[in-house]
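Just one chain follows, in the form predicted alone, and it is written as structure tokens.
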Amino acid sequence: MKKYLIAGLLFLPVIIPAHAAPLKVAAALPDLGSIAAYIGGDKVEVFSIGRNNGNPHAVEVLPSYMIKVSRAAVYLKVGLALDQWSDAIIDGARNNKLITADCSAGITPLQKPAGKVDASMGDVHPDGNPHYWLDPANGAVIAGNVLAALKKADPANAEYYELNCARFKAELARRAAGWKAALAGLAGQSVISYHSSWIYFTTAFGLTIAGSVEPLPGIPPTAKHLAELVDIIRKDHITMLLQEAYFPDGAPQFLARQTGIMVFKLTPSCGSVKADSYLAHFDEIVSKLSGR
């Protein structure tokens, strides 16, 4: 009897414990998503709504985004009124279990208007400039906000997330020292920007923005304004113009012809939500500006 029992057991199906599905994390921009991918490791599946080659102020709200967010556990917002389109996506997703994290929490905003903001000032954000992820020090703040959201959504893996967050912050600090060393020769120099995307980056690395192609944020340049920039560039011997890749080339190329200024076409956001993308983005920018 025992022999037949053992033989029967050999034909029973083998039950393999199911692994928990990765936590789905939606990020407004790839920078937030990349940091989440680093901290979340193999416990998360991250996707980004915005793309690095698109204007983050103007992301079209599509039903497909709402469907994806309806299946997510966490949504990472930029905040500081940059991604108001995120609110429309979140509302449309109708996901009552979604944990929404404002990644600007704890950031000290730059260029925060002192008085009342109105349309005559252009696309000015009343809570301050929202491109804060371009300061490596703020990357560590973002990581803390991402960590809190992941732990809330998945407390069983809290220790795993904490360890990865600590690793990210250590790697960020190590590489930031190298970036500052590479750009040390440019410290104190003035640059021209196209839009107001670069104030956190220039502040972090000791550069000064002497003027912008846009006379006001979001307002196209006039001939008079460009003539004024030509005078500033020549008077201050400015050699670099930082242009976001999604803005037209006409005005920067005019300034280049008139003054010889070098135009650096850069994306304010990293290329993907891969775990190394946020850090690699700084590598790319620093390499281009330093000529290394």
Contents of the next structure:
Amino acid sequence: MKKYLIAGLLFLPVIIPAHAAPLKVAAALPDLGSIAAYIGGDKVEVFSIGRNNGNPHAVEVLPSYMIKVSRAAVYLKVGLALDQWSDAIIDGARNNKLITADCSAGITPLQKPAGKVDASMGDVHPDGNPHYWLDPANGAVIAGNVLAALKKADPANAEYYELNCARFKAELARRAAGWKAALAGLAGQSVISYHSSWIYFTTAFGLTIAGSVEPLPGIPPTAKHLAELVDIIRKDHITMLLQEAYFPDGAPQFLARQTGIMVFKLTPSCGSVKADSYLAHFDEIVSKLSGR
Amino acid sequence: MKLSALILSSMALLCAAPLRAGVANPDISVIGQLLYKYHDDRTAEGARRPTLDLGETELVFDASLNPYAKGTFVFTAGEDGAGVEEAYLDVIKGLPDGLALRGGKYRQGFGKLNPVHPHAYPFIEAPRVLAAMLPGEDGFNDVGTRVSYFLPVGWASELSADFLKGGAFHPDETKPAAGGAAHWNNSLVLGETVPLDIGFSAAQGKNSVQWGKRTAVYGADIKTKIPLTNFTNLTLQGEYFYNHSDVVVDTTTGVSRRMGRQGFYAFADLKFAQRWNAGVIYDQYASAGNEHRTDRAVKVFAGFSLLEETTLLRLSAEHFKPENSPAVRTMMLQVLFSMGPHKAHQF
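Now show the form predicted together with the partner chain, given that the preceding structure was the form predicted alone.
To see the whole picture, the full complex is given below, headed by that same chain.
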């Protein structure tokens, strides 16, 4: 009897399936990671390479990122040439099984330049402005891309992911209606942005960008350009300046002193890869802008 | 001269060739490095008068060769001539997970500075200890094959081994004698935001093929970058070297003597504004010709990114004190200008 018991214990791990380890998902930015966490639920473990307080154009590639991605099943890229650093991480990860999803697939890019693009135009992205996650409608497109990648990596849980994706889209639509209502009073107004991160957000909520602190994308402001902005702000009675938190305060504060414009220091990305973080980030931006 | 013509004609062909389905031109980058220099070393050319030098112009081609491999070519051209600085292929997929292969001519992964092209340093020139301790005339750069592997441990750890032609150890001899190098890098992230790399390196080869004399170099390196605000940070980096060589003292009989030398550098680089950095670097080492002589250099440096990363200005002032010799002071101003795609910043 004792012999049978020992034999039974030895075979126990084979008979009882082990609890499946969560699928490791790497996201280039926390926004993509947050959506993946919502859809993946307890079946995924998400981490983000980029952080919300850093410039997403210039993420430094650490060897530790490559090792983490070498152990991941899915990598979520921003695309539209924003995260070229993702390619260095993916190549360095040497992960044959990694499923890479370009989350910009299916997005209609804004500010896509016509004709030849070169450095005289600043840091222009030839395929269009890459900050697309700041339009809630694009959040649903990202969700579709994330869903496809998760299903491919883990077909056994496809139904679970589909269900969560549908829940995410429904929640996004419900809250987007609230954000639109909260910002309805600002529709038609012009704002100044620091970098060109906000075009999707302003377009989605009916605002217009009248000028940027950077004379061209990625190019620091000159005194002449700031003087021109002062004129624009005064002439058009512009009251809001949207500044990415990772840019210096000097130029926005100068404009504030000269014109009285209110500077809103915001992060274009959400703070974490928690499931509600992407949606909560819109809550925060909308609350700041509407409650001024 | 022939090589320059070859490079230009290759570029012309690449630009003129019509694209076939699925085949695209490689990424092409060109980096110019204009250098103004003033020094008071009376034993060297150009003492006490400012000189302007075009420096080395670097031409880089890189692209995927197929779904599994990438190729890179780095050509340099300057007043001393043109040459192939690096030409290698990396196999990054298709091998067992965590394994990678590199083959060709490339800068060896010995320590932190040697694998990096000098234009990517935060200062103008490499600390003198590198040239004094490592094989090779312009950095430790050799033809070989590298195998690297991510170790299955709880932190980011990579071990790489290079099987080398060995020419960097004996640049004046044509007869080959194989060499080797190895590097073990460990990357940690402290408190989620502070990366810390600690590495160990070793290399060995023959400094005299004719007499079978060997050089072995051992090194340890450490680097961290501490974020201060969203766009300012402090980089601290240092490397230690120990060079152990059997040096031929009589070329007719091959009589040699054993020489053990050590040296190090350490620098701090403060990025104190979005486009500004400044720092100080100190290096000290036993001279290549005399292990009992210690040479020391201290250098302050500053950099300004004019617009984005395509135009950089760098300034440095160095006080170099060879033991038992007068000090040499050097001032340099470098203008770096580059065109081509922006590559990811490597830590």
